[in-house]
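Shown next as structure tokens: one chain only, the form predicted on its own.
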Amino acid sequence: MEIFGDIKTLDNLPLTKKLLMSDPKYYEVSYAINVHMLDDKGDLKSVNQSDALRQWLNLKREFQSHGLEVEVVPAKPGLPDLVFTANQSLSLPGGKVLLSKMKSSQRAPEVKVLQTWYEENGINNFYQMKNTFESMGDLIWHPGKRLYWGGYGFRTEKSALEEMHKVTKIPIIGLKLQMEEFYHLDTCFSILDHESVAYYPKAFDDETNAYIKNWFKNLITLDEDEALLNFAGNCYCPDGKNVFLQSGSEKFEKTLRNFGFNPVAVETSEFIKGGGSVFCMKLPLFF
């Protein structure tokens, strides 16, 4: 675990209402860059894109549904995982956008039509990572903090939260992933608000652990078939209230009702496929 900053003042930032996505036109598993893509016979999983884009659209109209703005990225041929929004950059307070160095060929083009993305919208102050950073999946917001919670050891680099740090000022308190299903922090770790957390323990060592259970009132430990097969950590509440997850994560979306939220079911079970689901499809804007 490594703290970039000085956490102990944080100034206060309104949430984003606005989301951006990219439709899967394109999306199949055509390489594999994660466990989740490949099955029991260590062949690539067959994606059913009319399902891909049934599921897409339903994901899209619920988040309209509860009061949040949708942009879309078209989609591009030969870049499957364009659809997962959350990873190629990184939307700043003030209108900056980050963009991310992927660790993976098949993947680095994608930032290049996210840059051409925003440059049509208006958006022109970039600074692109150095290290290898992969934005939203290894960063999650503190609910109303200008705070990020990184993840690293895997995809996103160390050094790259340090680099964040310094060139936005804002403090990153790193978590280390130790299991490769969780490649990203997004997938095992989600903060719901100010003082709740949903997590999968055994994807982070024992002193990352006891930092979480200090930092957090109400601790939520995502069930280990829900976490590593249903994605449950890759849930998304933007409000305080609503939580986007994938459906039939039964145990999680009991201990969200006890505690107050309001689950938010939806079918992403083709985006699982590619190693994601809710969290990764979308990324929160701020312009």
Second form
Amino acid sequence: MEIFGDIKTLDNLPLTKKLLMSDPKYYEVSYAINVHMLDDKGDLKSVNQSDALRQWLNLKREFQSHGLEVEVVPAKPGLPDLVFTANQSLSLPGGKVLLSKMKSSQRAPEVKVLQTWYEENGINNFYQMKNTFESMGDLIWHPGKRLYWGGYGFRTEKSALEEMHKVTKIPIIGLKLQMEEFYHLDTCFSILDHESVAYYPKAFDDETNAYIKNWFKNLITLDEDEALLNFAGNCYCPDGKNVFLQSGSEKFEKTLRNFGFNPVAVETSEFIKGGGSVFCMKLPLFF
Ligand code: ARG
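Same protein, the form predicted in complex with ligand ARG this time rather than the form predicted on its own?
What follows is the entire complex, opening with the chain shown before.
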């Protein structure tokens, strides 16, 4: 692991209530760039389009009924993973936007679609990342503070975390990922509030585990099946209370309740076939 910047004194940063999602009209699994996209026989998983649309609309509705505002980027044919808006861009307090450098050629054109959407919405302050960077797939915002936890090893490069720190001056705690099933930090590490984290320890080495344990007061370790098959670590807590998560993770839901959180279970099974769930399907906006 590596820390970029000074984390001794952290400035406050208010929570945002605005999210960006993308219409799932052309969502499918038409290539495999993570292990979740293939079935046991090594074939591409097949997506049920109408189920995917229903699940996406329900997730959007749940966000809205919990006080969040949702903006939508229109779908583009040929860009099935556009629906995972956590990845193509990073909206920063003050209105600046970092444009990602996607690892795969299949997803690279998505960045331009996002740039156009921002331009149409009056945002013109862009920085194009030079090192491979998949935004909030590998960046978890520390709620209420000017601090990010970053992941590197499979998608985002460690050098990109350094680049991002240089450009934004926001400190980043970089964690190395070590299991291909948990290829993005947001698949195995979710900060619920400033003192609580839900994570899958085996996705990190010993040094990183010790660091995480030392930082947070409340440590929720995820069950293997719930983390791996149900993407429990891809949950999203926008307000320190409600935790949106894929349904079916009984153990995790029980633990959340014990810690005083309110689990909001949703169905995202069609998107898990693409390697993402709740956290990947939205991007917090700071304008
Ligand atoms: N198929 C997409 C990919 O492999 C899924 C992205 C999921 N997003 C995330 N933030 N984990 O890039």
